[in-house]
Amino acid sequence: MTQEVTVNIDGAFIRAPKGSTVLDAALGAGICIPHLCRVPYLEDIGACRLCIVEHIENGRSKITTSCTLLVQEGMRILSNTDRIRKLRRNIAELLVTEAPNSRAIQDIALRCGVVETRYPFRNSDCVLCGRCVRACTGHFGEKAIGFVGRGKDRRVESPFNLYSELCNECGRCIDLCPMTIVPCDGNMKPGEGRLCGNCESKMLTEEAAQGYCIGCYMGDGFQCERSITNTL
């Protein structure tokens, strides 16, 4: 029998399997914590930082990624405070200005309240979410691609930037890449990056029920298990 623990997330007492993550518990209870790099069957690494929450322990608040934080009996989590929303919005703003040619990232930015950007658009083809790397090394046991370099030089490559014989051409890395989901109006040319705003009307309900899953289509681009498409 699976052992369960009780956690307090935003004032709601939730029963969750011991060993599961706070993000799993929240999503299972219909509490929306935006996320991008998470893939349900792969090990979470907290790369995108969008799923940050406040973990209140001994009267002190610690900000951490909910996808890497395991549930514990009696733990208290705040996922939708002004502090968290501000930090999350800034992360989403950086992501969408880095890669506006991704519907998944455009949707995440809107879901996090980004209505304007303070940074120049870059039209990058990778945001280092690590989904492809983890699918290659974590799910299939191969290591055909991986992270290379540090800081601004960090990137995803095959060993020595050469075609790897370890690759079985399964295509899973492509399927999981948020950059393969183009905006509804098509790709934006360099210098024309912008917030598309096509889904703003879908967020009207969210404003009235802030922090709770509204059963939208916004998770399609990054395979959120609570998106309407995935629950039909």
The other form holds:
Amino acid sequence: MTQEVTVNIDGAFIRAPKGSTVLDAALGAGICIPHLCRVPYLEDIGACRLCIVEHIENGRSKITTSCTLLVQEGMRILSNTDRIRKLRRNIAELLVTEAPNSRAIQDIALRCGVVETRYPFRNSDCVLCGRCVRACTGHFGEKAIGFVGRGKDRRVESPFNLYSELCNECGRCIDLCPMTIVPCDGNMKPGEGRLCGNCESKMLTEEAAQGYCIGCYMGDGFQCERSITNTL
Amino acid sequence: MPSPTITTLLEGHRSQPHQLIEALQDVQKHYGYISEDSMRSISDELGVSLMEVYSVASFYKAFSLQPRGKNIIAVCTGTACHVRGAKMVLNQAISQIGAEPGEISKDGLFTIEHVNCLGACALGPVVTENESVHHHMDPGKLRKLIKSLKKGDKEGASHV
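What's the form predicted in complex with the partner chain like, now that we've got the form predicted on its own?
All chains and molecules follow, beginning with the one already shown.
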């Protein structure tokens, strides 16, 4: 039998199996913490930083990514405070200006309350979430693609930028890529990047209500467990 | 080409994935850079995937993936050196050698690099030529340095 611990997330006492992450526990209990780089069956690396939470320990709060934070007995987590919302909005704003051509990222930005952007749109086609890289290395281990370079030159590539003979064309990297779901209006050309905001009517944008599940649709592979179980 | 010697280079690292950086350092020291072939050999010998070798080699600035010249001239472009005219020194070096930073010169003798700080700010602008440090550089002194290096190479052995 798996051992269970009790954690306090946003005031709710949640039982979660030992060794699971705070994000998993929260999503399992229907507390929606926005997330992008997480894939349920892959190792989490905390790349997108969207799932940040406040971890209160000895009266001090520490901000960390919930996907890399393991549950502990008696933990106190706050996922929807003013501070978190402000930081998360900033992160979502940066992500959407980097890659406005993704329905998933546009929806996440809207969900995190981004109404205007203060940065120029880059129309890049990668946000380095690492979903493809982890799909290729983690579970099945082909290791045909990976991160190359560092800092602003970091990119996803195969060795020497040649077609890797290790790739067996399973297509898992493409299935998991947030850039494959284009916004409803179609692709934006460079320089025409904007917030699409198409789904505004469907989304609950009121800031304080962000902790509740609204059954958002982020495209295949991006739903949390709750919406998957709802549709089944 | 590197096959017979690279196996001896990797002798101590065989089947030890955690020694990846040491292996790369040895190859870099021996060949001056890390070629595609040597990366493939390292991947085979150490049992690390090629992707991982390539990721690590491209991550660290200490590893060069392009061939480098016999003499490596590193111009410091840190704040203190910049204020004292490192830009002029760098431009002088580029025009003297005829290659952009990171590239190898046509005669295969020189590679220029720019580094962010050498930790000798009081002596700026600082230039290191191979392992020796030259202080208070200006375009004129650099020209002389490059000339003497070229001469040394022509005369043969004497210059190390």
